[in-house]
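What follows is a single chain, given as structure tokens, in the form predicted on its own.
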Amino acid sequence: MNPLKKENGPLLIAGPCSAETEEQVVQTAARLFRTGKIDILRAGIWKPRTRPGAFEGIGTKGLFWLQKARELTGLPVAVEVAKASHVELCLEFGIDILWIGARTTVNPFAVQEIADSLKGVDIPVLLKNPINPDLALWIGGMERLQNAGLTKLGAIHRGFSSAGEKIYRNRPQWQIAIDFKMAMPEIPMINDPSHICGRRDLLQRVAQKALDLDFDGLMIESHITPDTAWSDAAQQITPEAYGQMISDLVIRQVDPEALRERSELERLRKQIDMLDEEIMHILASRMKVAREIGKYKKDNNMTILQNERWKEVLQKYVDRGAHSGLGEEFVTRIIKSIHDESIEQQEKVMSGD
């Protein structure tokens, strides 16, 4: 059996973004265990970060802290690896579940040689989606880790990286953790709402989107004092607003046999609505930057449109269009529009409204 796929309801894990003091995690632990709404503690011990000189991790002392919250919870723990190192360090500390990163994923000669370095050891092991939308990139990394002959296994989705994204810290893109589970449906799938949001007041909306999308599971950051903490402090919350937030989630029950009964165009109409959703956050974090536009314009006395800029445009996605089999009228229309909107939107901003 899969300890990563419960038989009644979701999988939550929670717990600090990084382990910084003794205190801290114990504390956090202690909270979140007293929630009754926690079934994994996580923290992360070594944090891989984009640019030196930002905190990444406590390193090796934190493996005690999380032993000692263990043995106060009864809740086992689970570790961020990056390399075989890190392992071997999990594995004396006793450490129970190991997950491995988006920026490790990434890296095929990373993942394989945490993969060798767990061979004839099946501790279960989360693999997060790398950072670019890379399908297959994160299906390869579970299939390195299938091939080192572990057996408890799980996927973590927790966004991907957009250049011009205004809403979200990463995108979620649910269709490509949609196509995972097609393509490896015995991989229980665990959504990570607090790094696709990166801010408190979404990670309601977009849990409970993962639960209705019968995800099984939830992987959240909670912190004692939020706002003080040593990284990713935004999207932390309180062991108590955890506890709250899950309770306020709806857990729907799904009939395995109606899944298996459900039809193709049912299935396809799905497709579609996540994709018109996809659309409609483009739109709005593109009308965003339609706005930042328009300040620019306004702070340096320059007019909305410009005329040579849009003629490139609009031919370009003509272009483009006819590339993908879209007709043209339909791409003009669609750009006119979109264009249209930016146009307004920018007026607001020179106008003060």
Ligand code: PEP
The other form holds:
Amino acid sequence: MNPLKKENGPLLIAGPCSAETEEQVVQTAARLFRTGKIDILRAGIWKPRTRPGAFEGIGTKGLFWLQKARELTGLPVAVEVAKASHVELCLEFGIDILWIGARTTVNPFAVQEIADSLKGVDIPVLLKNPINPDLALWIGGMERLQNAGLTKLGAIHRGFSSAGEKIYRNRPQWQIAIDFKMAMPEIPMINDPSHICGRRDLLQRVAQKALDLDFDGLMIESHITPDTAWSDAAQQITPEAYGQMISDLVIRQVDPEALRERSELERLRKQIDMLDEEIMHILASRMKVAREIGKYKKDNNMTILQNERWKEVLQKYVDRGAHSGLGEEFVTRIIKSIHDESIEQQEKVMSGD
Ligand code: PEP
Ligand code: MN
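Given the form predicted on its own above, I would also like to look at the protein as it appears in the form predicted together with this ligand.
Below: every chain and molecule of the assembly, starting with the one above.
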């Protein structure tokens, strides 16, 4: 029995991005417990931060607070581990579940070190997707854990870093999570809307989408005073807001018979829908950049259309399209129409609309 997969309904993991103080951990746990919508309490003890100097985690003393929160609520507790010494401390403190963060999954040495340190200890472990959209690296990390003899495993989809992304903190790229599910159907897939969105107003939509795609659970960051959180403030929500959000989710029953009958055609249609959605999303991101350029041109008194650049852009894509089997006329039409819309949006910016 894998405790990371529930018989009915999604597995619900919630808790602060970071353990900060004893009171914050215990209060968050108590208030989350009161929502009745939590299976596992999470908290970061060692925080992998992109830049040094940011809050890098409270360290070992936070493990005492988690023990206390567990005593109070009876909830199992989960902690992020990034190296063998973290694993050792978690085992010493009887932490129930470990997770491996996105910045660790990218490094096979680090995942292997953790896997080696867990030989002979079949503790539940969740593996987040790597920061970069690399399915093989994610699957490879899971195989390292399996090879170490671990059987209570789960995956967490937390989105992927993407330079052009304007809306999400980490672009979801749902197809990668779905491909993972296809490759390793026995591994439950948990969605982490918090790190995908990076902002609280988008959480509900992403969580709902994950459930609609038949994910096995959610991991959501919750804090008693989100705005003053020491890490990831913009994406955290109070335990009560969390409870409300979970209540508002529509949990659609999947009819196993219908599922079996789902034809190849339907599966392909789903893929097309997903790709179309991605196209729309990319177009919206592109228009946002176009508007920023419009603002720059306005501030610097430049014309909207710079003919030479436009010709170069068009030719580049016609050539590229030809390489990918796209007809010249089709590519020209698409690029022109995107360009038209960009000009229109820039005009609006420049005329101060
Ligand atoms: C976290 O869960 O707080 C975290 C650091 O997430 P990720 O590894 O997905 O960035
Ligand atoms: Mn976080």
